[in-house]
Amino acid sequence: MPGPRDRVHAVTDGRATGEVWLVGAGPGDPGLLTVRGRDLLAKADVVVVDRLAVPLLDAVPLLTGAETVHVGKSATAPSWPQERINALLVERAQAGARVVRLKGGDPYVLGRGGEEAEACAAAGVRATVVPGVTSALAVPALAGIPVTHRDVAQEIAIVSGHLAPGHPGSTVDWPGLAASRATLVILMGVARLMAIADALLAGGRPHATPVAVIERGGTPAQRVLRTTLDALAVDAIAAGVRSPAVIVVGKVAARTDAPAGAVDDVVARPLTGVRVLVARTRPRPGLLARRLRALGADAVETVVARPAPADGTPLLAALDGAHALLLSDPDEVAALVSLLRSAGADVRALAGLTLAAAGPQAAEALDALGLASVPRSELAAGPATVIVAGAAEWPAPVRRVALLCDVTAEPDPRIAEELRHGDFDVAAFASSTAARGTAELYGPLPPDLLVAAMGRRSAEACEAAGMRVDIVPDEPGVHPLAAAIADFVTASRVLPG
């Protein structure tokens, strides 16, 4: 089986030397990726992507066969050393690849893009920077906060909070910043919030200085904590704030109608700021994710299993003597045709059999094959010679035939990376198959991840796979499950993550 090196050589058309582009991905909204960045991504042989920029790959079609390498960094999980990232860029370019290094925000604003450019130059590899919309300016703007304002703030300082004040490796002049009237925009500072607040207060910033913490800015899960400098650490803990977040300190942070210490939009949309992993067993977008988004959640769907024809089903024998067959969806229609072909037959074997559709999509799939169908309501409820395929409900005892089986899908590197870094607050399972598939693909889930199961069977599957179940609605269904997740979050008072 070819490895990454073989794949790179296969897609570079024999180029002796490749090139590296350091592309700023912007703050998170795919619409804020530059036109130049989008064009380069579409032509890249290799994409080396940061954790915060991964979601943009869904919005940009990559070159067929392009290699994607996830090099996300996190304060709470094992990360790629910068030296290893530098070496990867050089190695792939020297193999002849067009390499896009996709970085959140702007590559040269606290993004270590300068170090990557230097490493390429030292190796004789051409590297070009493609500026991006820096989160230091864009994220406050998306939260309605102007980082400068003629009346209250005519200067701004963009600061790294990666190292605590007083750390020997820090070059930040915290006493000087505290004594100034500049707006402070602090990146990578969530883990050091208490130390940063103490340093600014000790340096003379007033206790009532307005502060805004914008978490996951530019994404559907954006939420804003508004507080004051003296209450920052307490309010951030109460709100469950975690990275990525941009911290704004100064009078401009108060230019909003939101009360201090409040999280925006939580009452009207109770799942605002909550990121939910929705495991699916069909490739089509699901109703659960749609409902969760309506409640404010950032619902990320991933396919953990896919339907395939149940090859072991003796279809012709199963249909013998039946007068009707009820089909649930297009997947079952496709499986019916596939199983007929496997048995050496075709749709003529269905002659004399009434085909019934459980819904309009199944009816459309049958019509596309030239097969007439009747609505499910036209079938009599009594005869045992009605055969029901799959999960369609039927009010009387019937014969059932398995047209489909579930096959575990391939793991998604993006989902694996985000689970590893703790980027999800809730995992929602609408079926036992979804729960089993997720456990098989991604192993043990993070211990602080809330698990929601639609009903008893899915809850039992979660527990059998070693997952603690936190949320189960009183009755099964998409709306009850979404409502149960919202109720749990609201009752806990603290939004997860």
The other form holds:
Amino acid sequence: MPGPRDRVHAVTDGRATGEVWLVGAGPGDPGLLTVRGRDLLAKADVVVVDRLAVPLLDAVPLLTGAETVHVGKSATAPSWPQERINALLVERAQAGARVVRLKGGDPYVLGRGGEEAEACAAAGVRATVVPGVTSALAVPALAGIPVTHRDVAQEIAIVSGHLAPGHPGSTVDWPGLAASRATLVILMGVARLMAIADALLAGGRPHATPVAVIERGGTPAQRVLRTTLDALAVDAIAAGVRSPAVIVVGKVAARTDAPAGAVDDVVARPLTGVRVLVARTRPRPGLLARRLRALGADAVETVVARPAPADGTPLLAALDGAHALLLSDPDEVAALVSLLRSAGADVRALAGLTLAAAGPQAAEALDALGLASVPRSELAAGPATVIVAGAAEWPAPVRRVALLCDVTAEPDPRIAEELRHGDFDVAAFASSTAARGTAELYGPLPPDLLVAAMGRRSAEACEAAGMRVDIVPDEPGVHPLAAAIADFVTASRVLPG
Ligand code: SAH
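Requested next: the structure of the form predicted in complex with S-adenosyl-L-homocysteine (the form predicted alone having been shown above).
Everything in the complex follows now, all chains and molecules, and the chain you saw is the first one.
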């Protein structure tokens, strides 16, 4: 067993000196970590890890007592500023530690690894880079896309989509790339898809240019969207594409090495054969079941609660002197109208307010009433005059009013029967209301049913209702929840798959 002294691997002038290794973790599959990377991880005193590389830590045995520091982005904890990461690396190494800085993909491909190496050098700390399998090349390959192909594409450009084309800080030559025939591999581009597609079309890339968007490549939740440049933005929104994803533009993006007929838009279907009960609090089919089905699951939706308009008095009070009203879905739009009506008012009470829609469905519902709205992103985060209704999240101080309240639905005898027979493998709850409603309608769930909760609040509601929670994603959201279920099922392999 290594003792504490063994942790200090070099001593000069009686002073301990540590060292930093900038290790590329590869795209996410532990099998794509390099042998050297794994060896260094196993000997590290401190592992400083990005969010993209976190899953690898479960797969690699670390030194007993090794410290792990998470510095990557997540919905609940913001990523560390680069300077703070640099300072941590230097500080720990100077205190004598062997520090592994584990970075997604290759440390020097669009990952700010160069800055970390420079900071170490400036402080006199030895830093060694250990190249990794970059997602720019590996993720297309994992989707069956060769980034070069004889006669089709003989050059590749790996591009950051972090800054929109035309942004003063961008050094990317979008017009040049648009005019070329190179395969474009765009990282960090999900948030700028529309601007990127526009720039490439404006620069002369044909409308029908094939595009593939590969989300979470190399993980059990990998998804591949295949489309064309002119349909990219619309299709990506419809498919709910989320970061991390690699965007491949060019003729090669239409290729796949999968056998014909084996692929629709989803390559990996880790939930095949898994039956999931999805408790709903809205009478419409939901995104979670759709996402689970895309991953191969047999998702059965059941309504356990439905929304009813809340009391209108707080609404009218909150509207007084407000600037803007943000609505999250069509149910809230409908409730707004019915609350105004029950208070003896109508849509004229909204005159002068900016109406904002949290998504396209809320915008459509407002439009159907002849009410124009702006997308939520155009709503300036400002003083406490924005009313955020229902579940919509908002970063700034707001006046919050509930337009809807939930009433428990009636139990479905077929669901009760299937639960009794143990026909479900997983029950998934996207909200605390869904968890409470299910417990109320169906009583205690079978002990071998896996319970998945979307976030902290739904997990707490499950526990309060006497359910053991097995799966909670790192960040709340439909896609993370579905992915966490897929990860869990893949890891445990206790279910048919
Ligand atoms: N140094 C990394 C890239 C860092 S930038 C590398 O060499 O891979 C982060 C971006 O990489 C993400 O926004 C996404 O575009 C891409 N990315 C990394 N891992 C990915 C994965 N498993 N699936 C899809 N995209 C990934």
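Numbering follows the first chain given and starts at 1. Small disclaimer: the values here were computed from a predicted structure and weren't measured. In this text, rigid core is short for the largest set of C-alphas that superpose within 1.5 Å between two forms.
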(Q) Once the core is superposed between the two forms, does residue 228 show a C-alpha displacement of at least 2 Å? (A) no
Q: Using a rigid core alignment, state whether the CA of residue 36 is displaced by 2 Å or more between the two forms.
A: no
Q: Using a superposition on the rigid core, decide whether the Cα position of residue 109 changes by 2 angstroms or more between the two forms.
A: no
Q: Could you check how much the CA of residue 462 shifts between the two forms after a rigid core fit, in angstrom?
A: 3.4
